[in-house]
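To begin, one chain is listed below as structure tokens, in the form predicted alone.
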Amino acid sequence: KKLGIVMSGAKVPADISGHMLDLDEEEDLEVFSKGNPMPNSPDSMVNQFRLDEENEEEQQGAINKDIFVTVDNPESHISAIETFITYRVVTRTTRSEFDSSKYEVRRRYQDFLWLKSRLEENYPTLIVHPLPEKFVMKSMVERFNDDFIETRRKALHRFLNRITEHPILSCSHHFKVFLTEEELAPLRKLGPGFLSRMSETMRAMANSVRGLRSKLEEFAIMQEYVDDFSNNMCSVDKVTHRITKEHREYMDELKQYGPTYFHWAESEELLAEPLKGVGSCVEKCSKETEEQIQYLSEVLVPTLHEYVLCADTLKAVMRRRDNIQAEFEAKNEALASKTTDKEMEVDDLADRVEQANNALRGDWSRWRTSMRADLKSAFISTAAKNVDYYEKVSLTYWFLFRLRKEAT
């Protein structure tokens, strides 16, 4: 059998990247001296075939934008009333119907939900990028934790960079306001009221009970797909996260198991060497675990937790276009059966009916080619993280291997 892995002495150094062992079982064990040639790595590989694609796409995208929104400086906000954070919000545009080129503000969480809400109600068939959920009442203490709060940031800046790439979402009203305006809670008590919001919600029961009478077949195939991708989204989620927590388990045992080597070695003068070589050889399986754990809680599983969210926004954005053509249909049968003038009502439906249809199918295509390019940068770096890991604890393990056989 034979194992591939990095290595660039006797030593464990302190940078094991660039340098190819060759373990075989007959054979002594070879090392790759610094002047020999060397195999790509599969790590430097990936990295140079995503760096590539991610260089193109940037260049891509920095010359069809003008409009740039970044979201950044979190500040705690306490009251006697209540706790919250904002987030500073800068932009910067060439657009003429700015009157300035850039704009700063300060917008809280409630802020960036009234954007989101506003855009889900004049534009119910597009796809509004989710926002991270809500805090959960029972980790309140920890809701101004740093990580929790640079997590939101990062959150936060993706919604609102999503919508500026949107061709439609990006020209609304309401975004330019949250961009602009210094203070939106006047603007968020303006919104529709409570008996506006429960007729809505009796409206949309009313059209769901009834259900559709015909629904086009590129609808019907839509919806299996977002099922579908719902389904497998969150069961690559909670094994990430299992994964992730199994990982955070074994790094905690190996930090409890390291020392007892050390102190072993105290009591045996003979076995003193081996033992804290194995020590060391611990500690540092231990801290490679720890990053794997961070890069994992950092880049994979934010990214597969907000497809979880993106696959709630779709079923919510079919299920609203359904309730239109089922009011259409409503409408249209109540026009049938009696002698009425709701002509032009029953006209204006079917005309909001294609708009709803036409908004989906254009916003269906984008969204799927901005999920596969965001799920497939996450994959790939993952993969190159794995790659780096495994490399590096079998690099370990053959130090351990190398002290066993001087021992004996």
The other form holds:
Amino acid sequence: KKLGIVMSGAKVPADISGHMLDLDEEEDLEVFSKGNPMPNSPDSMVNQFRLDEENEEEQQGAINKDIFVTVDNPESHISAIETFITYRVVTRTTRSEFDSSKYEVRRRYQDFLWLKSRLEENYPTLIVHPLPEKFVMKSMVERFNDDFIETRRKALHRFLNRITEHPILSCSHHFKVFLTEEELAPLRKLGPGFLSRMSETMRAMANSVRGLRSKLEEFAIMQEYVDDFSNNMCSVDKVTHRITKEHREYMDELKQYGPTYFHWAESEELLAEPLKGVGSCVEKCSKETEEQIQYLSEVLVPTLHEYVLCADTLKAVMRRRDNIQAEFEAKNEALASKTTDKEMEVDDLADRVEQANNALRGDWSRWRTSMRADLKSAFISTAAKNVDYYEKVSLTYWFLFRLRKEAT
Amino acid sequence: MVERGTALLKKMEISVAEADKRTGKNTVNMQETYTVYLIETRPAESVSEGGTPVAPDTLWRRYSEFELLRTYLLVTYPYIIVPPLPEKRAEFVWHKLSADNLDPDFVERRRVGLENFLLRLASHPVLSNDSIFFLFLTEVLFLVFQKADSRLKSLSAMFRVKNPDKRFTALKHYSEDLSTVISQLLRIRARVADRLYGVYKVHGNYGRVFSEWSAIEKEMGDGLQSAGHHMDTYAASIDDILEEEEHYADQLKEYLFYTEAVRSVCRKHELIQYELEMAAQDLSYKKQQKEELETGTVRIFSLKGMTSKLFGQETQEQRESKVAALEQSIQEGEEALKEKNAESQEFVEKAWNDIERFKEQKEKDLREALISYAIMQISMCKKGIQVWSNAKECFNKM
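Could you drop in the structure for the form predicted together with its partner chain? We only have the form predicted alone so far.
Let's see the whole complex now, leading with the same chain.
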């Protein structure tokens, strides 16, 4: 039997999920931030870059998109029990499933986690863009600083926008609920209970221990690619962090270097001017390095990080697909050895396998395309920023050189 | 940097062309390896003519011989700011640069420094005419007596000058400030170089990682691979960049060492001033003694005076002979003072001549050094622009 793509609203069998869902509601570690956490106005090139990306999506929408989502306006909430950050999620849409054309809700990180797990449950072999990681407490009390909140906000924005771009996921019932319901908390608690999730997982694990009879070659290749991709992304990510660190240390030294020229100029007469000239060039270099670091941290590093997380997502997707196949194979075997006569169930499982495989195939090329676009764009803009850096620094020194030439 | 102003340079070209290793037995009869440098001299006109240039006269010298020459010049021309030698041991090194004296890069920089030293001497209005310097350049056997100059020895002694010359004091303070500030600058520059090296070299890792990644990608593979190659180029380019910057550091170091020479001149002047003051003091003491003997008043306490008061006066004869002796002494003292005064004035005149010359040279050289530093930075940026533009093109093909 062949089934088409799962339409929204259609009930998908609940016992599909193959991996332990990661909802530790009690351990949500959001802490309130200081002051008024308004996002910065987009002056810097960085924000501009992101803003362009956001605008581009809106422009493209003139052609295909009929739903636009933004995440902004982080605010801290203080209650008796806990403090946390919420973000404003604004939706504009012309889709008929939505009663209104504009929605505005406030969501916290837990809500995003809920959405992600619902999507993974319902569409186990579709590739959902990763969420930013939970905040891990390394020291005693860590306060969220503005940078962290802003980075997270952008990642959450991207997460939702990837869903809106996905032909299947954007039609998800839970997605609609996420965007439209005033209060998500009561609905969160109504989800499949902890225990039922446990039993699903255990069943899946039991099935996978048996191993798969045969894996289609295309998925074996995919698995290999995913493993290699994961290693490569981690390496690129590591190297990029190292580069950022080296830049910082260079900048710190530059900050001390410039002043020594000015200091020297104090005891000189004719040499004072060229000395001050070189000193201010070094200062300019230090400022530009600072901007370069900021750019790396806000554009390249988060993008690479997301794809490191993507690699984990892909691994999970492959695992879930394998589990679906394993479950079918187990029941099929039981049927063949006449220990059961539930032919209907086996047929259902066979369909599920086919669905899962098709869904993955479709989403795989989608994912490859957007991965390529994302990483290409991040690297191009980093290279452009570096060219810009060198142009600015050389111009500064050139002016000094010109002035001296004219004087002599 | 060096003009053909002096008579010496008008008639000969000087260079330190090569360096070589030698082994031999040192003063304690142990085998040692040392470096020798080839001094080449040729008549100045021979180069300007067409055709085959005349073969130069050559001789090999080691660093310690240059040191002997310089010590000789310091003693012989105390009022001259004698150009410094390149550093004996590598200082202000950033970590990748070797501090080993036998390292070929260090030896090469030292060769350049020694050539610079000889050219500085050859273009100096006073030092270029020295006959020992000429022998140093041309004669293989070169013996220098270590003049046990007591005056040179006393330079390390502590003494206080009552009326220091304000100009020399100001100069001494300036050279102390300059020394401090250049040392600081060199130290930090070395740290900056170290960090910059780190930035460039780490990008080399992109080369390796992109290459691995390109193996699993179909459409992105070529772009990644070629971008990786550019990252390797970028990482490799820092070696040349920093080697060139080392030349800038050497120019600053020369003036750091010059401050020592300036301070040495100031100290020698202080010594002369001190001796002058001592001579004047000595003379006035003798004059006072004479006056006391003549008038019989005792203004200065002396044991003789007390004993004569206690045990009776001297005879007229005794007193007259003493006065005569003092008069002789006073005359000698006045001669000595006149000489000292003349010596001091000559020193001051010659020294200030050289100081003014040095000031001009310093302004010119350091201004040029700063300009060439700016040019180096521009060149480094141009390389960076090229590499990253190329990388951007490759990323475009991803």
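None of these values were measured; they are calculated from a predicted model. Positions refer to the first chain, counted from 1. Take the two forms, superpose them, and find the largest set of C-alpha atoms that agree within 1.5 Å; that set is the rigid core.
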Verify the C-alpha shift of K385 between the two forms: is it 2 Å or more after superposing the core? no
